[in-house]
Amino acid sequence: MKPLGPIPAGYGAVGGELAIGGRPASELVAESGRTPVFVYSRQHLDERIAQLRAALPNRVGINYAIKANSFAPVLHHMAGLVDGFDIASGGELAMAQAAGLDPARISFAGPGKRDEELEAAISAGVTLNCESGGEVDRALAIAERLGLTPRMALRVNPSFELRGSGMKMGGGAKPFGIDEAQVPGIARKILEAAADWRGLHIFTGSQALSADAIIETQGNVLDLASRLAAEIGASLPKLNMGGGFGIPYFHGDEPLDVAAIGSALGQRLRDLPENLRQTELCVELGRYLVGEAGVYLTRIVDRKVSHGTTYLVTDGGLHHQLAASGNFGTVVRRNYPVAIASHFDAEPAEEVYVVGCLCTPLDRLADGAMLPRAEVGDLVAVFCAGAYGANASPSAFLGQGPAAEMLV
């Protein structure tokens, strides 16, 4: 038997079924018209951001990294909750524009921006978080051809990293950002070109559950930003401090102590260096804001026993939930939070393997999980599905196509 991850707070039962946004799973599936379906909860989004604002100093803004979940109704809803948006491709820029997001609230990071993406971003008036000296040169040339003043910041590859990060994106050789030693010279080139200098973006990693590690990293980010501002010889209009806030996915994970992070950051901001006292500060978060607000509902289409092992075969799988299947960078596969949505308040009764409908042994949603007895037609819920689910999975694999999505 392998333990399941912890079901996020805020989910309960209505008539014995899992309820999302106060509505039973079967009702939501009927409304969507099919399974599988990703269901995102407005209530969870509202409460998560309210809790975060209460914990963080008032001066610190919240940016949403839309790569976590770019579903248009989610973007519309988040527009009223956060201060800015971070995109990582021209495709995401188009999504942001289609959702009516204010370009002045958008920044564009990511290595390998193509010239057409740079041109679209400059034309729209979003901030470019440039990742290399070459990208700066290309952006300045494109802006000159267009007769526009580009909004430009630099993404920094710092010498330090975020301890305990699930994905390290700073420290040592990285494809992301500009090594800190190169930043002052490149920043001065932007200033000399009379571009709209927007400051620095320092993102070191993601999915950390240690408050102490994040506190340490935020302190290092502020120290580095102050030193770079002094070496550049110009103030920083804005400092994107990155994120790294994780959520519990697996057995034994504990929720991040954001109150401790906010308290430590508040103390640090009371003693900022002079060259950062007027700087706009923000954190950039994706999964922490939306991950626990999403549930993936998939229907059991077969129940079978093979060599004494019971399999619940669903109409979903890794083509929608690559991360839950363990194929999104996980070294050792562990179970996400999974439940039988149709019998959410029932006691565990059997050990089962929950698998998808794809013809590959990689298509697993839960291994050796103790769950209530389930039959063909029942619904399975995979939690923590609000981030890196629908938009980070190979939905075209075996011609299956995307899942339905809904915000409730």
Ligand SMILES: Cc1ncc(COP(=O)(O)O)c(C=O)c1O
Given for the second form:
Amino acid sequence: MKPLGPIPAGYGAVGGELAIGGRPASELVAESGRTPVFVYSRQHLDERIAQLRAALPNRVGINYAIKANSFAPVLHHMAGLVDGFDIASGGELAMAQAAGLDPARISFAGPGKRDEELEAAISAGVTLNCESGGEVDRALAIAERLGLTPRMALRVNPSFELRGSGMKMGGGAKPFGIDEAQVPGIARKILEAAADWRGLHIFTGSQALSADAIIETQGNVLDLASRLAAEIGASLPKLNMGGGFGIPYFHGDEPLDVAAIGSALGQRLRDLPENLRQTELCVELGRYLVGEAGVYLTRIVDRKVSHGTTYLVTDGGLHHQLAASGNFGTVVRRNYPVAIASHFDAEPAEEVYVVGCLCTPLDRLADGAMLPRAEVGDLVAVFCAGAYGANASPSAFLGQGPAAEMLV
Ligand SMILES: Cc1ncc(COP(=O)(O)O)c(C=O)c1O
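Show the form predicted together with the ligand, please, because up to now only the form predicted alone has appeared in this conversation.
Starting with the chain above, the whole complex follows.
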């Protein structure tokens, strides 16, 4: 038997079934007209962001990295909740614009920005978080050709990393950002070109569950930003401090202590160096804002026993839920939180393997899980599906196509 990850707070049963946003799973599936379906809950999004705002100092804005979930209704909803959007491509720029977000509140990071993407972002008035000296040169040349003043910040590749993060984006050689030592010279070039200097972006990693590690990194980020501002010889209008706030996916994971992070940050901000006192600050978060607000519902199409092992074969799988299958950057596969949505309040009764409908042994949603008895037609729920699910999975694989998505 292998343990399942912890079911996020806020999910309960209605009439024995899993309820999302207060509505039973079968009703949601009937409304979607098909399975599999990703269901995202407004209530979860609202509560998560309200809790985070209460924990963080008022001065620190919340940016949403839309790579985590760019479903248009989610973006529309988030536009009313967060202070800014972070995008990573021209495609995401179009999505952010369609969601009606003020371009002045959008910033664009990501290595390998094409000239067309730079042009679209400069024309829209979006801030470029430039990832190299070469990108700065291209952006300045494009802006000159367009006769526009580009809004430009520099993404720094810091010499430190975020301890314990699932994906490290700093500390040594990286394709992301500009090495600390090169930042002052490149920043001065932006200032000399009379571009709209927007400051620095320092993103060190993602999916950290240790508040201490995040507190340490935020301290390092503020120290580095102050030192670089001094070396550049200009103040920073804005500092994007990055994020890295994780969510519990696996057995034994504990929720992040955001109250501890907020209070430590509050302390730091009270004795901020002079050259950061006027700087606008924000954190940049993806999964922490949306991950637990989403549930993937898939239907059991077959129940079979092979060599004594029971398989629940669903109509979903890794083509929608690559991360839950264990194939999105994890070394050892562990179970996400999974439940039988049709019998959410029933006791576990048997050990089963929940698999997807793809003919590959990689397509697993839960291994050796203790779950209530389930039959063909019942619904399975995979939690923590609000981030890096629908838009980070190979939905075209085997001609399956994307899942339905809905915001309730
Ligand atoms: C620059 C940048 N911003 C934001 C994120 C979002 O990270 P998360 O969803 O873990 O908060 C990432 C993730 O890789 C990133 O690279």
